[in-house]
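The chain below stands alone, shown as structure tokens; this is the form predicted on its own.
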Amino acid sequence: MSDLLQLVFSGLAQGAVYGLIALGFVAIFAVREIVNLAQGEYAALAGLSAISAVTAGVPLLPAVVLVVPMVVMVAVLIERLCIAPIRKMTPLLSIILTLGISTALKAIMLLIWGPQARGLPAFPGRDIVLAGVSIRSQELWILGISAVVGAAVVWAYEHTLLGKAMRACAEQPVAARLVGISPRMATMIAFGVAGFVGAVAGLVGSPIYFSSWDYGLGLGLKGFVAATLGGLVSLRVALFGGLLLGVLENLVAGYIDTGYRDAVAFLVLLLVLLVRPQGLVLKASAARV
């Protein structure tokens, strides 16, 4: 029984890593349902970004501080020079477009620091055991900063007045005009928020699954597969998601073998897609007008 729960809360450290990754999926896609490849590159040039600053002295609070808007406002830039110029996105060429992006992000960071994975310190913090579970501080950091921020971006989009524009931009652009809403702004506003939630991922998530040049690729499939669960348009259900599939993955290396892990997230893409493609909400989404 202690092995069971230990590999569901290391499945559930590593699913909120994945539920932020597919928050940042979301929160463009429900804006102009463009699906955003380079998601998970936001979390590698966190990653390695903070490494880089902590090796030349800077303590790693501050790193990490400087860390989170320098890449939101990377996310911003690659919005602003490569999506805003392109006037009629489809889902489709924002997929080619953003994938060539990622690649283009993925070979910088390789010339930058090279081919080595390396991880941040620990958050300050004492392991734990309970129930005969052995609990990393670093889980913890990484379950509770997920929580704060997923629940910030939740009620953000669901409660405040932007969040609610932000929505209107996507559901009805016409009317979210008339009304003085800038679509391009809410575009960009979103890029923002999925900069930022790829940071905390990357950031958090460093000292234990370390940061690469290609750490971004498998994160941000398998923050997309998460994200699909919700049909990509539902923030609460991709946080779910992004939980699931890391316990699924904890539980299939676990008992079955570790060389299907990776495969986990691929299956259960194929399950969405051929059973409920909307994703696990409760009704399909409506046609956007």
Given for the second form:
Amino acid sequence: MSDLLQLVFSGLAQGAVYGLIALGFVAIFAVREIVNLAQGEYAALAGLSAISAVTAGVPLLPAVVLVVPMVVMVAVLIERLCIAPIRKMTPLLSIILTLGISTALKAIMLLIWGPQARGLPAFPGRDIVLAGVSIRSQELWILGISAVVGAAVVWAYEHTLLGKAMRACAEQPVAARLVGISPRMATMIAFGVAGFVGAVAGLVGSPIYFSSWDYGLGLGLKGFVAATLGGLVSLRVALFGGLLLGVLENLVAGYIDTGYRDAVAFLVLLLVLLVRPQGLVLKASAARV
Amino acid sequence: MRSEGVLRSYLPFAVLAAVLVVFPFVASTNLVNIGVFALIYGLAAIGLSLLMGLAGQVSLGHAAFFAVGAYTNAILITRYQVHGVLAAGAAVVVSMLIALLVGIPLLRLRGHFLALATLGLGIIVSVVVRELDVTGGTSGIFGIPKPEINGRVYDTPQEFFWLMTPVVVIGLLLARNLVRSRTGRALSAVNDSEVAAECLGVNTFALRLRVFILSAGYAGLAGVFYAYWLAVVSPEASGFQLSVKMLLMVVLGGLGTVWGAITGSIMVQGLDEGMRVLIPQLIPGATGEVQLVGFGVVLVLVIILLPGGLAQLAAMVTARLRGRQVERPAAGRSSPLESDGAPAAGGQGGHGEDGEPGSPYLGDVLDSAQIPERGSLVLSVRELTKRYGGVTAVREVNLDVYAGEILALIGPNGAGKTTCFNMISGVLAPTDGTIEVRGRRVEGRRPHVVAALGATRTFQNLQVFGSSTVLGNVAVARHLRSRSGVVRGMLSLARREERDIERIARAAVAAMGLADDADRLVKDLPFGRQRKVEVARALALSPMLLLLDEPMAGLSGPERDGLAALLRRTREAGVAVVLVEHDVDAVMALADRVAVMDEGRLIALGAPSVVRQDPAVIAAYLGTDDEADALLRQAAKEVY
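Let's compare: the form predicted on its own is above, so bring in the form predicted together with its partner chain.
Expanding to the full complex; the earlier chain stays at the top.
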């Protein structure tokens, strides 16, 4: 029993990281219908940059605080340089393009940081044991920060005028323009949000799951799977989808074989796409977010 | 003269073969070694190019099929000592079988989802080969002997290069033939306008599935050579990076051109080797897959600067040399990257239209064997209803259409006319009600099913196949009246059938007065003539039921008269014609019966003279638009 609880709890922490990445996918897709395959790279970049800063003697907190806006800027810059110049974006085009961006980012990280995986020092706190489940303080940090950031992004997209206008860009560009949001601006902000949640995911996860140049691929794909559970348009379902996926993976790794852990996400993806391509929770025509 | 053209079309392949045969004699062993890999990956890229360029589908996990081929071959040879040729054949078949199994569910997905699902497939395969004992786990399978044919061992780079040369040249040739075949024509049409292609009888899903399976076969065969050449198959063969590399080869070469795939693979393999050497020199201490940086950057640059790839560049250079401007990438083909199935934007206004459709001779085009007896029931619509949420676009419409009549469907804007057409042609599924075409229930079926029963349509918002010529557009309509499949297409065995298709397509084009434009790109034509292309295309299907959505919009007066004459002749041949039209004068003169819709209901149905005086009809038209004036004028004429 405590085995199960242990697996579920550490799965939740891992799943929170997936959920943040999934949020990044939805943040962009709900505005511009682009699946940004470079989403996971933001997390790897944030983790590795913060590790370098800490190694250079910067204390953990300032390092983390500095890295987040830097990654946001990288995400926005890439959008300006690579996404904005494309006049007519099709699914095929956006996939190849963001795949190219993702590949280039990965290789640049490999050049700078080399192939070894490294971890940030753990955030302050003490590990505890509760009902036979050992809980690392970092896992509590992950869950807490993910909850706050996730809630903030959901609130911003659902309840602020800016968020509503951005989502409207996908369907009602004229109406969005009337409240002062051009689709170009909305896309840029969406990439900024994606960079933000990606950076947070990479930073909180780094002490446990480590950061490496190729960490972003698997992470990004799992985030995508979680986002698919919400049909790529629901922020809330994306967050919970991430948690669900993390738990499921841990159960498979714990009870079946660790080697199959990485296949779980894609079996889930294939099943979801085959059975309900519009997502698990939404009706086909239900309102977004 | 035809055989001369055929010979010329094979010339580039002879040149390629010659270059490949000479290459190992003149190049260093190191270069030949790179060349071997270029050919191996090039073979896979040819298949991927077919999938992306022709079927319009992207696979981000194509290395999965490559790995399946490599592993199957390696297992059969090292464990079971199967004969090399047999093992290779089995490897290809297994790759194709897996593509069939995953393709049936996956190809129903669209756009982003299919791409990501193939990516998932790639990762599952690489997890599975790492975990299973039969695939040797993380270390893979060792000790695959070099191939030996008639006592000759292909163990040096030179020998192996020569072994692969005929395979690649033939593979390329077959792929090129497929692009030019009936299957290729249909899929190219699907890339331009899926809905129009389906309404002409193209079963998009079935064709895409075949190309998907075929592309897996190419990848599987490439995997076989990979296993032989490395003598080891490890999980790396299924890696994501390999999938990216293949994708880059296709994109760099230019989507939709099989030559691009082979050119792209040579360039990417060169880039790969170059970066591997260059980067560690520039940045000391760089290790691992650093050449990826080149892949990523090139991929992004190509998409932003040269979406048509090297093929676009080649077309631009050729055009510059010939001293004329290229308007569109890739020798007049729009890049599939830019086509999203949206209707081609036609130049507005048919200026300077010359005369009416020339002497229409429809005997060849309309096939009397396909047309039911005059007066028999061809279309029966009962209680047809379409609701969108709370809005009812079409409400309980009942309508019968008989062979050899012209029925006009009129009504104010938003009356539900086009929605009715969409449901009858299978583009939309009705909420309620039944549709029978020649006694077969078709409601909710796909458009190609309806087309197979002999019913086709034109579109109010033009749906021409923008990347092909007028003749090419019309030829797609012969899809159902011809049968050569993927294999015959690849072997180019359908010459006679192709001649028949061209003959009838030319007759249909001539019947619409478009003979002079037959070989022009349809998107270069003015709006009105594009509309005529759609009518010619629908006629070329040899339909027994023809649904025309505003065929006269954008036509000049004489052209309208010409079209009306053509439709009368079509009726004489026994075809049932249903047309939605706003030109009430033209409709009243042409139609045998008129059906009037208003706010989703059928409010009147009968002879023009009766409908014209129907008070409900006049009321419906009052104050809506100029049709009301026309109708009132007509009514006034009748009264006085």
